Amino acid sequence: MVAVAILAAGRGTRMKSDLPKVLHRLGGRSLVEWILTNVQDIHPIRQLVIVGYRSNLVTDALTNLQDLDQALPQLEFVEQPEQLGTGHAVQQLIPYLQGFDGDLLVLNGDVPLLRPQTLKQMLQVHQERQNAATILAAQMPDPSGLGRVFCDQENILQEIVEDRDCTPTQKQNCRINAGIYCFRWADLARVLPKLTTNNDQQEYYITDAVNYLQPVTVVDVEDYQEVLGINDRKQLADAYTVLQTRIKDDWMRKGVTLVDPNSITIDDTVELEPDVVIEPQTHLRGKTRICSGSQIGPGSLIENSQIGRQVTVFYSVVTDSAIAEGTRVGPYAHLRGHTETGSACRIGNFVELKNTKLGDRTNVAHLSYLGDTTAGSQVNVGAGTITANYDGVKKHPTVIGDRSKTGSNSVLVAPITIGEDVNIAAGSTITEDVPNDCLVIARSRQIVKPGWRLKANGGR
C-alpha cells in the first residue's frame, strides 16, 4: 500500500505573486496538477495535500479538478498553519495516517517533471530492499548551494551534508538530495516527534528523520532536469523548456512533423497522429485532438477543439470546436464557442463563427459572422453576411436550409428560419422567416435624382 503526501503550504516569496506557488501554471496545467498527474501510474491508495498560505485557493483548485476529472481519486487536504520547515509539514500527517500500514511517498508541490516510471522506480527499489526509507538523488551539472548526498558502492545512504558545511573535497561530490522520498510510515512516524530546530533557519527537516532510520538507500535519478525546483518566474520558463522539449520530440518520434519545434508549443493533453504536419508559430493547448494528414498553422492556435482528418488551419484561432475532415479554415478566422463544421466545408478569411453548426460542403469565404446559427449542407454564405443574433437581452438562433445562398452584405435578423434552395439577394436585411425555394429582396429602392449637388453655403 502507497500514501502520497504532497507538500504544497508554502507561499513562494520570490515568485512575487499573491497566488500560491503550486497554483502557478506550467503548460496546460498548475504545478500541483502535475504531481498528481505523475503519481496516478503507482495507484496510491491515500493522496494527502498539505496546505497552508491561501489554502482554500488550493482546495478550490483541486477540488475543481475532481469534479472535471473522474479519474483521480479523492484527495485529502491536510492544513500546515505555519510553515515551519518540511519536517513540520509531515508532522500534521500523524494523525491523519494513524494505523496506515504501509509506505509514505513524499513529493514537493514545485517539483513538476518527474516523471512516472521515475517514481515507480523509487518505490519499487524501496520495496525491494524492504528499506525504511529511500530518497532520490540526481547528479547535478552545478551542485552549488544544494545539500550532497554520499553513500556506498551499495547505495547505501551514508551522510547527507548541506552545501555550507561541505569542505572543499566534499563539495566535489555533484550528487544532491532532490528532497523526494519514500518512507516506511511506521518507522518515519516513530521518529517524527524527534525533530528539533537545531539548524540555521530554526525549521523541522525531514532530512533529520532520515539519521534515525535504517536501511536508506540512494536512487539516482537518470535526467536530472526532473528534480528541478521552480521557485522564481525564471525558473518556471526554464521548466516549460524542458517540459516543450520532451513532449515534441516524443511527437516527432511518433510521426508528426513539426517544422519549426522552437516557435511551435504543444500542451501534454493534446493528442496528435502520425502524419499531422505543425507549422512554425502555431501553439495546441487543452484537450485538442488532430488527426492524420492535418496541417495547423503557420500562426494559428487550437484549444480543447477536435480536428478531423485533412484539415487545413491556417492563420487562426479555433477554440472549443470541432471540424470535420477535409475542411479548410483560414487565413484570419475565428471558430469559438462549440462550433462544428462538416466536411469539406471552407471556412475563409475574416470569418467569424460562434456556437454554430454547418452541415457538410458549407462554404463561409469571407468577412462573415454567424453566430448560434444552424446552416445545412452546401450553403453559400456571401461575403460580409451577418447574423444577427443579440437583441440586447437575449441571443437568437438563425436557421438556413440546404444549398441557400446568401448574397453579399446580407444581415439575418434572428430568430429566423431561411428554408432550403433560396437565394437571398445582395444587400438584403431578412426580418422574417422565407420559405423553401425562392428568391428574396430585402432592400429599399434605389433613387436616382439628376443633377442634385450641394450648393456652395451648405444648402440644396
Ligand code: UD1
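Between two forms, the rigid core is defined as the largest C-alpha subset superposing within 1.5 Å. Positions refer to the first chain, counted from 1. Predicted, not measured: the structure shown is a model, and the values here were computed from it. Compared with the form predicted together with the ligand:
A movement of the C-alpha atom of A186 falling short of 2 angstroms is seen between the two forms when the two forms are aligned on their rigid core. Put the two forms on the same core and the Cα of Q127 is off by less than 2 Å between the two forms. Relative to the superposed core, N173 shifts its CA atom by 2 Å or more between the two forms.
Can you swap the form predicted on its own for the form predicted together with the ligand?
Just the single chain follows, nothing else.
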C-alpha cells in the first residue's frame, strides 16, 4: 500500500519567476505533471500534492489535467501556508495521513526525469528489507548545491548533509541525495515533530527526518541524469536536452528516421509509426500522431494533429487538425482550428485553412484562405480564392459541392452554398447561393473603348 506525496509548495526563487517553479514547462508537461506521470505505474492508493506559493495556480493546473489515468485516486491538495522547508512541507501531511498504515513515497516536485522503473526498484528494495526509509542517490559529476549522502559498506545510510552545512572534506563526496524518498509512514510520523531549524538556511529539512530513522537503505541510480533537479532556467534547459535525447533515441530504435536529430524536437506525448521520416527543423508537439510512410519537414510545426499514411508536409504549420492519407501540404501552408482534409488532397503555397473540411482529391494549391468551409471531393479551389467568412460580428459557413471549381481570385461571401459541378469565373465575388451544374460569372464586363487616348494638355 503506497501513498504518494509531491512537494510542490516552494516558489523556486532561483527561477526568478512569478510562476511557481513546478509549473514551468519541460516539453509537453509542467514539472509537477511529470512527477505525477512518473508515479502512475506504481498505482498509489492516495496522491497528495503539497502546495503553497501561488497554490491556486498549481491546483487549477492539476485539476484541469485530463490525461492522467482516470483509475487512480483523486489528487488531494495539502496547503503549506508558509514555506519553511521540505521537512515543514511533509509535516503538513500529518492530519491527512492519521492512521495510515502503509508506505509513503515523497518526491521533490522539481526532479522530473525519474524513470518509473527506477521508482519501482526503489520500492521493491524498501519493501523487501522492511526499512524505515529508503532513499535514492546518485554520483553527480557536479554535486554543488546538493545534499551529500554518507553510507556504510552495506549501503545503509549514516547521514545526509546539505551542501551548505558540509565541511570542505564532506563536499568532496559526489554521492548526492536525489530528493526521492520512501518512508514507512508510521515511522516518519513519529520523527516529524522532532525537526528543528538548526542549519545554515534555518529551515526544517526532510533530510533530518531521514537522519533520525533506522535502518535507511540508499539505492543508487545508475544514470544520474534521471535525478537532475531543476532550480534555475539553465537546469531546465539541460533537462530538456536530456529529455529530447531520450525521446528521439527511442523513436529511432522503433523505426522512425530523424534527419539531423539535433534540429528536431518531439514532445513525449507524440506518437509515431515506423517508417515516418522527420526532416530537419521540425517540431512535433502535444497529442500528435503520424502514420507510417509520412514525411514531415523540413521546417514544420505539427501540434495536436493526426497525420495519416504517406502524407508529406513541408515548411508548414499544422495545429489541431487532421490530414488524411496521401495528402501533400506545403510549402508555407497553415492548417488550424479543426481542419480536416480528405485523402490525396493538395494544399499548396500560402494557403490558410481554418475549421475547414475537404473531401478526397480536393486541391487548394495557391494563395487562399478558407475559413469555416466544407468542400466536397475533387473540388479545385483556384489561386487566390478567399472565403469572406466574417461580417465583423459573426463567422459564417461556406459550402462547396463536389467537383466544383472556383476561378482565380474569387471571393465567396459567407454564408453561402455553391452547388456541385459549378464553375466560378475568375475574379468573381459570389454573394448568393449557386445551384448545381452551371457557370457563374459575377464581375463587371470588360469595356474596350477603341481609339481612346489621354491628351497631353487637358483632356481630349
